[in-house]
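There is one chain below, alone, in structure tokens, taken in the form predicted on its own.
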Amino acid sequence: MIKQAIIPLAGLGTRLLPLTSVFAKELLPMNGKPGIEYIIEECIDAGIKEIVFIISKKKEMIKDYFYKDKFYQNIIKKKKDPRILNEYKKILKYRKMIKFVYQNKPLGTGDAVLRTRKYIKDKFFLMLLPDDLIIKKNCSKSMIKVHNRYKSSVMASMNVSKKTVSRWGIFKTKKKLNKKNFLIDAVIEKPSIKEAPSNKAVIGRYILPKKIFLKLKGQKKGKGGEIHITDTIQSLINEKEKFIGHSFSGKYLDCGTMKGYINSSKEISKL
């Protein structure tokens, strides 16, 4: 069973300025709650029962919001105020799931997750990008019962315009097991419209090995002088290792531009 979960979050969220340079993306409000919290319901709703987050120290406000216990009973002595008590013991709840690791320097995904390799203590763990939200059905549960049958790594996917999948790590695949379900044979990040063989991309969703550390380890630097997660899982891959991509239900929204943020919280205002 996947039990622990990760979630980078030391990115600046530069394509989110001028509001991300005094506050932290994740914690922007999409329909009156932080973005983050979306990102925890998930998890707590696949059967969650830990999650590791990644931030650093120009990130603290994240670690501070689950933890402003003054603030809140204060403010519940002075007010009485059912809503804000259910907000605290909601903030309470999460907050005993939470575990922080420091990424200081931006330095990769791939340096992000092998950060939290003394806490993860099963074979295989759920990893969630926040930028990439995805509603009206839970593509971690789904990507979970995959893994359950298959007993193997799962990244989720989605078809993307072939004009644009150049913005994406895209997968090249081996064969179908069934209308949701592919093996992958290759992850190639950021490819040319020629270069690229499908239009499956690759969304922020994983399923992953705890043997991915190991080789996190040796894994050196790749486009931009970072640790990219998509090359030590294509290493894994080369060396037999079985990933399947899952073709989620959900409806996927990127969280992580402007755009992207003010029509995700129109479209979760609808919900």
Contents of the next structure:
Amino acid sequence: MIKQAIIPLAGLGTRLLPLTSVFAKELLPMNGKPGIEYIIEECIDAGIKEIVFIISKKKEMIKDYFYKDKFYQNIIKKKKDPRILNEYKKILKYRKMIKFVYQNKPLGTGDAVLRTRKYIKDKFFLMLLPDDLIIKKNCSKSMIKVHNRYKSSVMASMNVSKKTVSRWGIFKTKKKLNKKNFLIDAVIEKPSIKEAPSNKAVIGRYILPKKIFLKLKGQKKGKGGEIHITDTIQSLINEKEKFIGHSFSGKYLDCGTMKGYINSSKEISKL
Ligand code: UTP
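Moving from the form predicted on its own to the form predicted together with uridine 5'-triphosphate:
Below, the chain from earlier opens the complete complex, with every other chain and molecule after it.
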């Protein structure tokens, strides 16, 4: 069973500047609710019991969001507003599930994942990238079902237009398992149209094996001088670790760019 999730939140969010010069992008509201709450709800609905947030000193406002007890208690005493009481109860419920670890230098997603190694208990865990929202169908829940059936690692996949492959991590597929799932042969970071072995892109939901931590310790910097989790996944695939690509049914919303964030807010308000 997959009971633990990790969420890397220590990136700089440069694509959302100037907002991110003073604000954590994961707290930006979408239809009145911070983006991160949609991700937490996806986890809870998928049966996750514990979530590890990887934050940095610069993004401590994310931790603060869950630890404003005195503030809430004073207001609740004075105002007796049931809405505020409910919001506080919800925050407390979320907080019980969350642990915080720090990555003070954004060395890359691989380095962020490595920070959680002491917290992961089971053989597999879930990772969600909060810039990628998936609405209408719980992608994590579907992936956990695939994991339970095949007992392997799983990564979310979406077909993208051929013209845009160079913006994504692209899967080289090995074998189709059924309509929604395929075996992964390789993941190629931002290939040219010519290089791209498919139009199946990696989206930010992963079920990863605990053994990835051993590999991450020795992971060298990759493209852009960062330690990429995809490079480590590739070395596991090279060593015959089974990874399945799952073509999810929900609707993907990109919240990591300004254009994407504005569009995601509109889409979410229609729900
Ligand atoms: P990205 O590189 O896509 O986003 O990281 P970013 O760094 O937050 O923002 P830009 O690119 O500057 O606009 C994907 C996810 O991994 C986290 C980010 O917080 C984001 O959720 N991340 C990235 C880390 O936690 N640590 C890192 O060193 C890098």
